[in-house]
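Shown next as structure tokens: one chain only, the form predicted alone.
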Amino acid sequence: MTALPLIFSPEVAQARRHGSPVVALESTIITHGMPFPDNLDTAWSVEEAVRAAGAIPATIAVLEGKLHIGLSEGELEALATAHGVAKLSRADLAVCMAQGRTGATTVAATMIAARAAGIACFATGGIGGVHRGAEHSFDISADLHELAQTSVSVVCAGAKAILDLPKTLEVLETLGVPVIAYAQDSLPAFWSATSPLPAPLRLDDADGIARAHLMRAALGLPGGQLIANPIPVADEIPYDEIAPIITRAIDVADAQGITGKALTPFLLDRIHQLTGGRSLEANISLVRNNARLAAKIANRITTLSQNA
């Protein structure tokens, strides 16, 4: 049987030895989510946000077939400037590793890696979900099914606002995934702190979220939790302002026939142009904010587990 080629960074390896809290971070935000050098600056600042909140960051990526749990500064720099890096989800993670290639992990692939590494909490920007027009295209992100089967708590700013948010919420409910809004009753919508959608669940502190994570494990329930953390209001683009901009970007993508894995990067770039760069600034803010909350949750999960 082939052994899983996991490579822990020295910082993460030390955290594992000492029983310190660790937060997983994805790598597609570096390779496919932002232009250079914003991607590298954001990666560094998000890792620092995790450390400042009392946990150890573990940015995850596949480098030459090895699944790296934590990246060095040099590895982050190389990934931020690389071209042709594969975008890995559940379907293609194993093939990429078996071929000895390099790839960046999406939400689904990062969750798989985090579970394999024994990491309970993961911070990202926004999850994938049901794309608009999915009733014709059947374009639904693997992130949703991953949340239903992989026991990792995922902190995000909601699903990406380019998606069909009501349908995404409906699929998550069908799959039995708890969607927990942090400290508010409205579901966040990525660049926007609130949306017209009410949140199914609400918890107001990291301790409550950590206890819910551990209770799911005690009940033997499969799957993780989705914690929807609103972007700081000072950095948001209000829902009523961003909604028509998203519609314009989607119309351009439809006209150009852009679909599949190319769609999200295209839409994010077009929205960046249409907002004069405000969407990128908001994206950076919300990722840092999610990293801070994830670190607090990871701390509480670790403390509660050690005291059990």
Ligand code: PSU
The other form holds:
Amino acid sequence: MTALPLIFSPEVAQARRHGSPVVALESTIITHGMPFPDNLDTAWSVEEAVRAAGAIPATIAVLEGKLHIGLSEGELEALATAHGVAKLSRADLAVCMAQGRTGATTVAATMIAARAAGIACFATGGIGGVHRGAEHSFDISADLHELAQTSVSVVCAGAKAILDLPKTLEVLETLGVPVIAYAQDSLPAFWSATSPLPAPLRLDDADGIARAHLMRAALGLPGGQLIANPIPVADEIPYDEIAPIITRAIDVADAQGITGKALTPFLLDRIHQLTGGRSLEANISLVRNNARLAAKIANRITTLSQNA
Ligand code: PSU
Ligand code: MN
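Please give the other form, namely the form predicted together with pseudouridine-5'-monophosphate (PSU), since only the form predicted alone has been shown so far.
Full complex below, order starting with the chain above.
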């Protein structure tokens, strides 16, 4: 049988030996979600936020066919400056690895890697979801199906508001994925701390989220939890303010015929331009905020499972 080529960074390898908490981080946000050099600065500062909150960061990517769990500074920098890196989801992860190629992992692929590495908790910015017009395009991110089958708790800032949020919630409910707002009733919407939609579930601390994670395992339920952590209000772009900008960006994407994997990166980039960089600052703030919460959850999961 083919052995899985996993490579742990030294600090992740040490955390595994000591049973210390680890937080997985994705790499598509570095290669496709932000421009250089903000992507690299963000990758570093997000790793620092995880360490400061008492866990070890494991940024995940495929480098020359190997699945890396934790990247060195040099590897991070190489990814952040590379052009034309593949964006890997469940469908293309194995092909990329078998061919010895390099690719960045989306939420779906990062969850697969995290589970393979025994990591329970993962922080990102926003997950993929049901795109607007999906009734015509059928564009529904593989992230949603991954959440239904891979047992990792994913901390995000809600689904990106470029998506159809009500349809995204419906699909998550159909798939049996708990969508848990952190310490508020409203569903956060990425750049905005609140949205007009109520969140299906609410938990107010990391301990409660960790207990729910472990209870799913005790029930034998496959699949993860989606934790929707609102962006700090000081950094948000209110929902009513960002909504027309999103509509403009989607109109441009439609006019240019942008579809498939290219759509999410295109829209993020357009919105960064249309907001004069403000949405990028918000994006950086929310990822760091998610990293802090994920580290707390990872700590509680570790402590509760060691005392079980
Ligand atoms: N969140 C961000 N920036 C990103 C993404 C999420 O703040 O670039 C990426 C994630 O990797 C997510 C992917 O899994 O976008 C979703 O892409 P798609 O809609 O093509 O499934
Ligand atoms: Mn898609």
